[in-house]
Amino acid sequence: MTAQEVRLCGLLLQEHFGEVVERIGTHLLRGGAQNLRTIANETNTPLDLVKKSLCVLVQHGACEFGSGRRGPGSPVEYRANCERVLRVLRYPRYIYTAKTLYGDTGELIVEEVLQRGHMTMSNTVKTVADRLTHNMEEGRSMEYSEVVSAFSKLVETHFLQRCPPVAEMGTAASSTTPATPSTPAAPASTAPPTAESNPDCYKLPHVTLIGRGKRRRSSDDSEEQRGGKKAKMEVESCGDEGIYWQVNFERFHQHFRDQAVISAVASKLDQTSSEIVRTMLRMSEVTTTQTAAYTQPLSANEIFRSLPPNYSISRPILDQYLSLLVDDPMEFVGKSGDSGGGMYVVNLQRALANLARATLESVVQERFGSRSARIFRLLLRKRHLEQKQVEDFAMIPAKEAKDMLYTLLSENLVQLQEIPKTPDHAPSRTFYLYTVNQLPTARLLLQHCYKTVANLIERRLFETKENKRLLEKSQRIEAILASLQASGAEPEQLTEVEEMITAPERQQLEALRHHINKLDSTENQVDETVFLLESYIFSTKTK
């Protein structure tokens, strides 16, 4: 875990849990396996604060708990989660996506369990039926059969998974803590389990649920906060008490990967090949692993009856197009034999690696121009050059090509490889090759979009906090507006509470706004090449 990713989870976590959470998380990654009483003391926190914000990142499982390293009878230990951290940042893209697929119902289904970390899913049938009747017209209501259609499609897709069973440390931890015994994290689990390792994973329980959503009224709110407590006690039951159920990151992790070969076969090739590649990813969503280096081996019949209806392409010219793909060089379809007209793959790990290869040679290109990015694409396609082979095979000045290569070097996106002629290492017997290594690189990469999401997310917080008051005074007058809407008011006092804003301010806010929105924009733009570069990194682990 690098000081990047520590400074980026610790704005996270302030940003999403408050300033104690984040002192507790950032601790945590930084000081490893500890004891409830070590993280009080160290941290110079109260006891209880200390207990709620284990509470809280355990509930979304970004710590896990398990006994300590002295064995059996020790103090229970807390770990954080650094990858489960970062996630946070990725919860837009997966509501984003929830909605394209799924509509406004999985997208509110999506933000529900995301927001609160694992729910059953009744509770969850009934807060988006709320939530959706709220903002239907008067008289109109959701279905909760509607919203459980859903839900199960989120189930069936495996977007949506149940939590892992707490063992028997889930007890023994609850005397410490205040987790529940719906806590979503196993004490030793590392990993969200898979349908592999729990064959209830994806089985949907039986649910009795008959109604509607109700409209929120304002009185409801101010009598749920005075009897919240009642409220809880008198929770009727619907037949999944205990069964949660939380987010599968890993499952929206393959969809974006589909999604990005998609992308990539149809501006190489065409949109014709796009969608051969989109069914062929389709057909083995469900059974290909998120290690899996190829998906399941499909024949050309298959690929054929599982094509769109709108595509009207005969059987031969999907041949062609199939052998068009296997021949490509960047070797994203590949043949695994020759049963049922043949049978194809799509190749993962080689997608990734060129998805990867790709975004570095664009970084390079971006910082230091296109003879740089040139320089760069040759490396990485012979592997090992001198100076002089460099400057023959790129047609660059010699002075050029050494300023540029040396540039590259500094930067450490360039490798130098000594390989001596004799023992001594005499310069004047050495071989000095410039070369590549992407792995590395692709590391360095990362990180640096670590430290710029960071900065981003800081100059966010930073221009929110600077502008605190103008902010305020906005919602004030938004809220009375909508007040006074909702009242029948007249346009004359609508006119009236608009014009507490000057002119100067209204532009003051729009350009806050509209830096606020650039930053977001940016800060989702910069989370796709980590999501490309996070992903190359795990496929070659898996090797």
The other form holds:
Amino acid sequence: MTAQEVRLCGLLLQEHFGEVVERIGTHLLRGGAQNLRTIANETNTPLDLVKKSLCVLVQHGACEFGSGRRGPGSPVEYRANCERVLRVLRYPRYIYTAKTLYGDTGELIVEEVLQRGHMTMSNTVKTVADRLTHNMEEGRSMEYSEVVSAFSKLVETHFLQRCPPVAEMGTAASSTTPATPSTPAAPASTAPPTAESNPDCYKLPHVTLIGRGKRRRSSDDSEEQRGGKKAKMEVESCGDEGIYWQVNFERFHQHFRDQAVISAVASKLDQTSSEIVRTMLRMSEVTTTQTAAYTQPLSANEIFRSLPPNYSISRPILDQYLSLLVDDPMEFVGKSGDSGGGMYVVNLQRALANLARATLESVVQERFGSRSARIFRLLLRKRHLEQKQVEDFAMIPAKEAKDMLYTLLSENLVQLQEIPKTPDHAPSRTFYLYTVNQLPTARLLLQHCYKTVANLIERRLFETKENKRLLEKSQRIEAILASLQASGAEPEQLTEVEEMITAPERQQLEALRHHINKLDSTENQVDETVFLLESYIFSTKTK
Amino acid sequence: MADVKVKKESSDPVDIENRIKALCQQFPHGITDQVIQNDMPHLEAQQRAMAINRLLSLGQLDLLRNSSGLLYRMKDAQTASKMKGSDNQEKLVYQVIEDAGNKGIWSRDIRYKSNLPLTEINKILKNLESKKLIKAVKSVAASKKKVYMLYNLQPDRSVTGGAWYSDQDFESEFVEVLNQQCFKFLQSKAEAARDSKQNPMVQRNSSFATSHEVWKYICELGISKVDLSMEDIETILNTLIYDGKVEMTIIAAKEGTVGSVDGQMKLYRGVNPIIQPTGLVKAPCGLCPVFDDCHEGGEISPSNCVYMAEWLDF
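Please show me the structure of the same protein in the form predicted together with its partner chain, now that we have looked at it in the form predicted alone.
Once more the chain from above appears, this time first in line as the rest of the complex follows.
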């Protein structure tokens, strides 16, 4: 956890869960695993507040608990998961993807599960049906069965999964001990069970949900409340108690990665090649593990059969496209054998490396200009070069080339390697070679991205705070307007109330709204870069 | 008993010199000491040496060294006349410069080779330059360094930098223009191939252009005052590769097909970038020059960032 990551996590926790949770969360992130007492003492928060915030964090999967360092008898320790908190930034992208794939129903399901962390299926279905019914016209309501079908589709394609079962504390066999080697008394430390280790993780429970969504009317509020209390008393058990569902982030990430690869192929080659790659990726969706370097080999016959029907290309043309994809210097697709008309794999690791490289080059180009980008690409290709060689290959005058190289060096995007000719490293008798290392540079840019997002969020909060008075006034006016309209006022009264906001104030409000929207959308755009770089770094780690 | 004196041929110094000169003309490649000795066996070593020295100082003989010893060669009559009036030192310096060929020689190196003091060297160099026997050429590698070479020699490529340098200045605009022209040519070829809507193999192959084709196109365009060789065009195309706009493949070609070098041909093709400009650069922080100094509560912070304020109002 770097300082930038902790800062960003703090901002995200504060925005989504409030100050108390933010305090506890950042304390846990900074301090590692701690037990309850320590947290309460060091953050000076009352014990029950600490308990509540820990509950919130655990509910969302941002915090794990396990038995302490001194063995099964010691107090429980809590550990915060930095990565999981950073995922909060990506929620809009997940919801949007669900919308494009499964329509409004899917979008609402994913949104509800993301907001609550863990939810049972019946709960989700009821809430989503109610929300959809609320937005529909009078007299129509949403069938539960439609929502259930959308839910089951999401589970089938692994976008939703069951939460891992929480082991009993103290039982030897299944305790989720952190892997501390200093406790020989503890049982063979197993890694905390992931969701995937549960064989039932994608099995839908047998639940009969029949009914329709209820429309909530504002006039029935008071009745509803009483009715609601009564409903809570008679808990209708739908048969799936204890089975909680969560969003499978890895699957969404796989989907984003596939999208990035397909769009890269489309812009480099053409539309048909990208369709072929899309087919190949779709066929290996559920068979490829998240960390695989290649997809499973697919034969050309299978690919031909699975092409979408509106893309009727003949078999020899398909073969030509496949061989073109294999020959391309970007190496998106590789050939692994000749049986079945040729076995082809998609090189996921190479594709991610290429995408990360293009990201680095694009940052250098936008920040320093196209000539510096030329030098950067040259160094990426040729690995180590002397000053003179850089000038010659890039065909840039010596003075300018020197200047650009030194700027890049000061920003740490380019490194200098010394090769001494004599044992005393005298500068006049040493070779100085410039080089670019892709992986460390990617990590550096990732930290920059985190800082950028944190800056954008802070600016947004600042803008909101600056104009708080104005926002409150406009909210009051809107509330007055709404109540007047509901009680049937005359148009003159309405216009009178509207005029309480002056024109310059209205302009200011408009500008504020525009600013906040812009900041929000830019956060999402920077998050795309974060995703590419994170995937690349992760793919190089597991070797 | 009277000493019988062996009658010596009268060895007039001028005669000796003339004999040596005649020998030289007989052997235009040069004669060794041995040859002179064989010819005039009665000559003492001292007299021989004196004669040779005189000829050398008169500038009529050239002293060379080869693996087996010293050679004397007849000097060209024309150059001999040129050097008349110059003294020994000048001739020495001239010789040293001539030996350097068309790469030229730096004044410090002249000093090492001739063992003359700096002031003398400078005087001699000025003299020779005014007589239009040598010239100074500025080296492109180190702009303050001047190398000297014979007046009528063409300086070597490494000194002037070749086609890209004119008068010691790197012609960046020329390179830029060539860069863009090559790129446009390759791009239009790729687009024509894409629009032809044939099967993909043919499409791809027709979007390639060999380096020879590009060279011909540039020559026909006539934007270059200097003659450009195929290697020059290839260096320009390499810069396009480093710009990420072009990719290259090498294929094996039959010897004798036009443009092939050592049985290979280089093919170039215009390409599109694989991603759009990345998200980070859409935020002002991605391009900010004071990014590292910015933190909350400091002089430069997100709340009072000028760049952000401008960008938000855009």
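Numbering follows the first chain given and starts at 1. Remember, predicted model here, so these are calculated numbers, not experimental data.
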Check your understanding: Based on which rigid part the C-alphas fit better between these two forms, which of I516, S274, Q417, L380 occupies a hinge?
Key -> I516
